[in-house]
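Here we start with a single chain on its own, the form predicted alone, put down as structure tokens.
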Amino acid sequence: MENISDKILKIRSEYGDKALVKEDLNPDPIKQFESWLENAIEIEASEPNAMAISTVDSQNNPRSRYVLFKNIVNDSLVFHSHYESAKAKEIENNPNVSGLFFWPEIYRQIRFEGVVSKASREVSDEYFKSRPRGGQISAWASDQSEEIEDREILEQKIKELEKEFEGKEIPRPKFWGGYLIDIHYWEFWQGRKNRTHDRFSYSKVDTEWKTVRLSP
């Protein structure tokens, strides 16, 4: 019977052959950004929205989650959370992170660095007043991140604000919203067959970005 190890040495998995070159790109990261994630909503990526957040805790480790990408507000990408969560915590304590989406359909994985701030009230409401009346409720009944004994509580807590809301309008908690992520630094990563992708990032120089390749 093979092993674990045995097993993950025969995966393998070609990347296409589709060429990124200098000039295809946009000179604006934030433009750029947002055709290759049209182009993975067109051809039906799953959850192509998701986006890997990596963060630091006060000891310096590095804890990564996956939230979901919400808008675009001042070139800056926006994503929702409790302000009480851990990784709420964290960037209030250190707000540089790091982020990435891929999309295996297509090839394609976008990594960027930025710094973290709270978005305004206008945009938490706007997106809040968006969500499935569930998804509302549950921003209400979730102490994310702390410890419960089982679901059977969060489950009981659900129906208490289900029937206190009953018949009204949710409002937004005012422990939870919007954050906005003000991004210095892209790279554009297109597999290539054989390993030799071709990877391009953008780095912010005063006002201006300049875009160099990378070595696969």
Ligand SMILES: Cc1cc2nc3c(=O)[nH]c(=O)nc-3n(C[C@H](O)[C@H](O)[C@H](O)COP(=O)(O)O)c2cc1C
Contents of the next structure:
Amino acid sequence: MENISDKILKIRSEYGDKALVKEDLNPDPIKQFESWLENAIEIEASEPNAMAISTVDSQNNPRSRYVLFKNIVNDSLVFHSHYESAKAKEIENNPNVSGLFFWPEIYRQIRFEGVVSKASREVSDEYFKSRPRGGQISAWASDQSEEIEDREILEQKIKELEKEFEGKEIPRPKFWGGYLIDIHYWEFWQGRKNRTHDRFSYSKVDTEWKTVRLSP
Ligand SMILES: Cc1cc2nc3c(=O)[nH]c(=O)nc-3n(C[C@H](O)[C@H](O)[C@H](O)COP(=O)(O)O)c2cc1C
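Rather than the form predicted alone that you just supplied, could I have the structure of the form predicted in complex with the named molecule?
What follows is the whole complex; the chain from before opens it.
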């Protein structure tokens, strides 16, 4: 049987050859991000708003997971999660995060680094209200990141909550809400032929963004 490294040797995708030049970049990286995300949505990229977020725990052990980007508030990227989850504790201990978007269909990656804070009650409530009831109940039911003996326990809890909230509006749990990522470093990567990609970074210098081309 062919081993995994032989299989991988046969994978040799080329990453298109769409040029990315400095003149095409918006001087505001949030606008540039929006424009790339819009492109990804237009071409129906898979899970276009999925972003990987990396935190560090109290032992400086780096930890990554995907979350869904949901909004831009005060020029910060918003995602929603459990406020007592592992990631929440890590953010409390060290609010510095890095993150990624990857849209393989258009050979684009965005990297960012920033500082996380909790979103306002209004931002969290507004999004929670927009969630389907199933997602609202699931937020109540899950002690995110805690060990759980059996899936049955979770399903039982969901049944009880469905009864409890029957015919009622489901309030947002206090332990669940939004986070804002205030980004001070962005990197936009456009895959190109022969691994000779285009890559630009934006760094915040005082209040201005400095954009430079990086070697791929
Ligand atoms: C595509 C995708 C999107 C996800 N979106 C979210 C999200 O928006 N919020 C969230 O708390 N977890 C989300 N998750 C689950 C997280 O990756 C993770 O398992 C969970 O938040 C627990 O992480 P933690 O133990 O590091 O806190 C998503 C997972 C995937 C694969």
